[in-house]
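Next comes just one chain, in structure tokens: the form predicted on its own.
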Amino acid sequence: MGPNQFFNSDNKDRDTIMLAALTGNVGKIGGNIGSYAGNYRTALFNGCPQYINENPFDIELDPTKPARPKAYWTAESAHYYNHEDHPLKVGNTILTGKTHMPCPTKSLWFANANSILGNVKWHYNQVFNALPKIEMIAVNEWWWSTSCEWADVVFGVDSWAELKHPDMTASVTNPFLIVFPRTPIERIFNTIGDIEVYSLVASKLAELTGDQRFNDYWKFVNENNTDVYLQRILDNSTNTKGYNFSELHAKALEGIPALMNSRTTPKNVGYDQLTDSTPWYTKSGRLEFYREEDEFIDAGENLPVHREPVDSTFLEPNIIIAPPHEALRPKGPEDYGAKRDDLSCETRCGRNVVYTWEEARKTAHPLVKDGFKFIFHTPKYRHGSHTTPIDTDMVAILFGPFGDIYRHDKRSPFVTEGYVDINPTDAKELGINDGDYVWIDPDPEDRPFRGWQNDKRNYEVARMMCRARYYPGTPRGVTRMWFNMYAATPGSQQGAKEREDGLAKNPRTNYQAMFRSGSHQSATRGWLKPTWMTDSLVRKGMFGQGIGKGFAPDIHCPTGAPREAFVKISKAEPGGIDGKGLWRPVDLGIRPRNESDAMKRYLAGEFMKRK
């Protein structure tokens, strides 16, 4: 999943897929090829809009039948909220198509969301100047979040070994259908369920209005019978249909697992298209490799081709790198009214130049010239999701070389940090020794977020120092940053200052940051792909097998996660305790590039001798 949240990614794929079609490896076990996002575990329960569909004006109270669902909203990507709620326009032209126009957002509510505030990108830009327009942010969490720094109204909610009312989930990675059981665990804190959030604000609207459909919309949740809605959904899916929630609830009580009821096991896109001739959800029934509507065509991705990254590139980003093809007809820059040299970071998107290979390897990032010189990707942590390295101080001190629980060095604002990953070559060409602090820059159009210069109050607050970690393992111009890692706030750099241990806590709420200014995130954006927003794409929906074309939630829209940027890395800070010589392990000489004899001794094997 990694490699797909890039600007270019679906070109990635195309090419991937074209290679396994050709050499009939699509749809066989063990040669087929694919990707996996959580959401997409929603499909396998095709039967949810009973349950996020139900007629609100003809609720169900009958446990035994089914609700008739009947949807009075309409999908919109929470990506779009990300870029501040406007289309992609280069020059004097929409890129973004009709059915994937974003509408001003009103408010947030988000729950099990992944820290969506906190870890959103181009998140400075997201809280100093998107979220004043916004009227209310409400969050479910587990944690005192970055999402809950900004939020205001904080539920909390229990964890999964907390909860009081079953749940269920799936994967297209395993084979199970798994259900969260009622728990005995009695609850740690002052929580509730997720779902009892809703049925409580409900019921004060139900008081303020005298409607009580508000309270008869969440019956089986007041009555402590959420099994109601979970056998509604079991018995309307494809592959859970004959399950009986009383059963299986039963059963994992004990621990026995459920096998979801697919044809292959585990789930094995293009089994059924191979094995039985069953169309593929596009226009022809068949894969198709070659584009053929106008969008494609104008971007120049009408035939599988290389685009550079839109910003994490040395060349110029975002151009098509291909020899002459007549199939190649691009719309450049001029036929959307922009001028061929801007580059700058909206028009990027849609701007569309081919070069050769030879034209190409003779271009340069715009920011080169500035001094640039990093790509710097902020992919997930594998043994880490999301939020968690942070959770509880021994877990975060495990997170990376810098735990400390003693906090030696004051200047650490936890019992770890965050840290860059960068070729020991490229730091000691600029000075940076293992463990120092340095900041990291990015494209300054834009980020940390418009309008830093003439903020210098917020810019102190976003502008991204930390830890920088000597690791061969990274090429040369190739900086890395794990994407777990909790943002400095406003109010964790109040903690700093004011606390006699300078832990970065914010006084007012504990909020506890792992930078002492700015995050992964101060460096990202938010980007929108012209051929992700396209009107023509024929689709298959989420649930079921019904196909439609243009925007649809999760399966035609722009990614919400580009790891991405192009910066500048300088010295901040010695890395010794409290900024004094170097950081104590490289004076034991047991870093890379700063290896003792003994180090070296043992890297060679010399500390084991045969007898």
Second form
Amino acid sequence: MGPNQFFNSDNKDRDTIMLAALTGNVGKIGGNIGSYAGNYRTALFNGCPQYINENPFDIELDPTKPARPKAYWTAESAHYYNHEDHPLKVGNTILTGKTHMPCPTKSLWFANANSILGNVKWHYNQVFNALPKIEMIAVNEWWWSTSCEWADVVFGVDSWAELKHPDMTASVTNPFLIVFPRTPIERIFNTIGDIEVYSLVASKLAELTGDQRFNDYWKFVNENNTDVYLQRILDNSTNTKGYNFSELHAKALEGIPALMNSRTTPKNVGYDQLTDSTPWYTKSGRLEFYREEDEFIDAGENLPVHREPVDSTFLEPNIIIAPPHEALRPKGPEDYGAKRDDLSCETRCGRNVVYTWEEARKTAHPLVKDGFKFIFHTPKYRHGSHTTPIDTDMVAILFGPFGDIYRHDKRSPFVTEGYVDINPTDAKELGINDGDYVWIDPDPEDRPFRGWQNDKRNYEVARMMCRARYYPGTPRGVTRMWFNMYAATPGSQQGAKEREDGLAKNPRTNYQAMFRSGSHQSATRGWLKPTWMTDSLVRKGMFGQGIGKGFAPDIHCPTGAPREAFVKISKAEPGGIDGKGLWRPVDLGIRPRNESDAMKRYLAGEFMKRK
Amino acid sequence: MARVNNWQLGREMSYWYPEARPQKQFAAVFDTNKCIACQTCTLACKTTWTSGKGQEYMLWNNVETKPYGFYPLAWDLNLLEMLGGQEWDETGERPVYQGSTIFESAPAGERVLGWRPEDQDYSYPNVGEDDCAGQVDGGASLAASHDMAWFYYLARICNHCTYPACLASCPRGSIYKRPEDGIVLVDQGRCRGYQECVRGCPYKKVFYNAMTGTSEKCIACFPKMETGIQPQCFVNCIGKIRMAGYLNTPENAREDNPLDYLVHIKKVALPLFPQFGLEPNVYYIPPVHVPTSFTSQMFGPGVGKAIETYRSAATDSDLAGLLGLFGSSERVMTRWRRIGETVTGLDDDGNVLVNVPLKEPVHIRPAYDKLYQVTRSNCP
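Moving on from the form predicted on its own, kindly provide the form predicted together with its partner chain as a structure.
Once more the chain from above appears, this time first in line as the rest of the complex follows.
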């Protein structure tokens, strides 16, 4: 989804929830504001520390007893890693709070999370500028994703359909406690479970150090009895206490679901506060729409205001649009030691300039003078969750309008390919036909990657090329490309050039890209918003009912937002097979703005007469 | 040519063979208003039946966006153009089709009016996805009438027609309609791959397999249906838009048969291009937000009333209850009933297959669970 992944989403959410509150729509079935992000499901199992925080120096080996958690780690927002490990500095001022301050990334090890690397925003900056400074990258994957292309070590692990160790999860949007039982299905490839990767590494460490605790920490994995860890989580989670894992597992084998025992089913956030007068997770315990903290006053966001997007706008980016108000007195660029007209990408993140709408409408994005005219959104698509399910050919042919299982056009990187939805009137003005290949170029200051001007070889990989589709459902100036696509890599580009079949498939790894060059992440960037990096905001803790202040992962920290940019689009190649003529559906007269006479009659329903 | 009765046209028509209705007829209702085009049905079918060599391009089940989506390209547009404008007479008690069917307008020496797609027409199976009629150049806002720009999703399988054009077209008699359930099948042993069925089927739901040299089509998952389980594309539908069962002719309609109730009694579900004359057996609840000029061309003259009836489900507990049975069980529910707040799906012998509440209940748990000594919270 994406409504929570705009640069201004906290302002937007404060606005909409205030409206819901004023109209009595908070905490009622059918009310509330829907805004989904998958990360938040972690909190649903607030007994998770039983597993993730078991004290490594005091390990409980009795399967019937609970662990004694003690955290020896601290979290950090991954979005600093996506920002070359820099905090936000505007002029001479650091706008990243002390509780948020990142440290340099030394190594990465992640499981089934292509968006950490392969599909990360500003991907080509990440791989060409940030990765060389990282000492080790290990990836657990089901198949060869873009992340695997850039990893030092890849562990082939079981897919969900092949799990030999049971697991469980839940969602913020449905009421179920979802149990993955041990499957009787044979493994397709020579893989092991995710959890076994870690236990085997630990076992090697035990062997090298002679310290048995490395083995003890994974005792119930080694004994093929991970049910113990799952039961400990159930026993210590507010909404699952009372469940017996082996009973849930037996039911799951028969396809019988279990419910999360939240206060209400369906879960209706705010019910507890409304009905029982339990406090909200704020400083006052009430819903707070005014933010009194200094950071918010400095940012001009103590009142919920409108901020233009930080890049994807026709207007001057990231300006606050509001009428004059005595409470609005932000620190301007000069207060931070920056120039008022400095609109460079970094400075822009912390630029607090207030315009009235009359003033704002006369401004322009600084790139407009260079022929940039399109807002470029990259939301997620219903045929994919991140990049996970898209790369089997059967699914891929349905991914967008360019799927062709026999690849009549050998330029096509795969049996489907990346494309941009563009308003037909806009496209016609640029001489772009429906189905043509286009170049999409973002702000040259630092995209597709910092320093591209002097790196021809990598720029050839990183520059985004895709099909254009005439899409009548988008307004002028607004384009869209789906998020869930596999980026070009040096290997995939080599495949597209050298393979006889023309597939953008790495001859060495068989990695399959959906672009001949670049990706949707050629245009995006890591942006840091000051009000997401404050030290004084009181907020809920990740697990349980405790509240705290400042940074908390996935609660108060920068996000991967926004998934959008301001771009220039130009024609690259004609859409007809092998670059000759028009894309066939246009030729047939069945495309928007290129309808044949018969198609026009069809749209008007003229093939039926009534008497 | 024989004269046969086609109740969807309100009249008799010409067909290559005499009328021979099966003992019972496989049929289905799809609610287009609930489809999100996730294509789970398409994949459920594809992974089950068409993952072999020569089948790569085949989608026995597909979902296309109307009006700009087609699989194969321009399939219905081409035939409508060949058939020309066709007229319904709605002056009498029941609408009567006054135009020609594809059997009645067959060129001399041919059994049906048809066309055969080229190989490339099967490319781009999701062309037109989410493309709307009309433009939003100046932006848009949501309005209840939603009449500015529209599209909807049309999920399609073989219609297992009462008068199949594929069957009529086959010069070898390789296609047959099972007398026990009306499912239309291609005899793979007899078929020689002439592809007259591909040309003849107006829905383009017969596919030629160049590896086997025979034609293939949706089999309504008959091995499942025979054991009382709905087909793959039905049970995997996450939007729960589909219900499979058996349909009687209008004069034999039963109130307790879910499909009869929707098709014959409530008339809320309509056939796909009835004017082609095949008496297709997949029925669609038409989309409520689309101009009826377009949907009437596709589903016949009953569209306006069907939408009116569908909208009345808010106050019609029987209709709402039956729609709530969709997707509630893997089993084929040949009977149904509603008693108070409970809607029940049953088999032919009256065995209860599933009970569903008329309205989704809301459970409120105590804030503190004394048994387990734990609070139950919506924000754990």
